[in-house]
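This document opens with one chain alone, in structure tokens, the form predicted alone.
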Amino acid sequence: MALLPIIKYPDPRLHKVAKPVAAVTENTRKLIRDMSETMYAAPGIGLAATQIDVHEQIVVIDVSETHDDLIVFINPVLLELEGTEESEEGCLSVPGIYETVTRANRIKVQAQNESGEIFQLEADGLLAVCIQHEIDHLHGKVFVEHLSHLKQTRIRAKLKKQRRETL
């Protein structure tokens, strides 16, 4: 297994839409054992394939507060939207800033597992903000562009000077 760069925000390849993975391979779950060890390494509780620069449509999560309950989704679809939550998110592509973001509260979502079966699940609370999260990502969004635009620049701004003080 290996650990995987993280793409960080505003780089534009977090733009990019993923494709849909045609057939689980040996390749994928090898990619899957990689983004859930960059995942974990970081730390952090949810990982889409774009913030790795592979635009396949892979996310990977684990809410639990011990680590091993991963689920990993290939090709979801939310199905169901219901109610709205205000909660503070953050993002492995952009490190060190938490704002508060507006999303269902409850969802149901497709897709399919690392042996390529279809399931549906049904998720609410930091499950369901964390699935519509990495989902945003497969689509080419990034969790600040559910900000205003201010917040944006100030958060570009931060993350431009944060840069600068590391190198």
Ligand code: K1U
Given for the second form:
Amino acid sequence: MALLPIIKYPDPRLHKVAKPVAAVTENTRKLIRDMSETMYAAPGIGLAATQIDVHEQIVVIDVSETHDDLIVFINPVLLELEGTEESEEGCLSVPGIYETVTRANRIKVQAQNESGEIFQLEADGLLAVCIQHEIDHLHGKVFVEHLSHLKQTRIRAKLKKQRRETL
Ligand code: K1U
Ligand code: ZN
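Having seen the form predicted alone, can you show the form predicted in complex with the ligand?
Let's see the whole complex now, leading with the same chain.
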């Protein structure tokens, strides 16, 4: 297995739109293993392939406290969105920034698993938030782009300062 480098905002590669996976192969499963290892090591509760510069529709998520409930989403599609809820989000591509975002509080998603089988899942709470956050990544959208332009400008300045100080 391998730890993969995570692209950091505002890298323009985070705005690429991911392509559907035509066939789930052994290469797809190897990529999923590497993505999961990278997510757990970060540590994070989700990772989209976009964040490791692979522009295919693949997401891994584990919101369990025991880190033993991995869910793989290949070609995910949101079928239903209900209600709205504000919650605090973070992002491995935007280190050290946590902001409140408004999203649907109940969703239904359809995707394929690592065997290529289609499944549907209803989710609420943190899992629903995380699924929407990761599908945004596949569409080239980073969570800070849900915020005002003023907040986005401040976040970019803060990240620039962070990078200067770690050089
Ligand atoms: O997409 C990503 O960068 C992963 C991101 C997922 C996410 C977090 C919170 C709300 C929505 C989506 C993260 O995992 S950020 C790190 C994080 O939240 C966390 C890290 C360690 C333990 C618990 C949470
Ligand atoms: Zn993210």
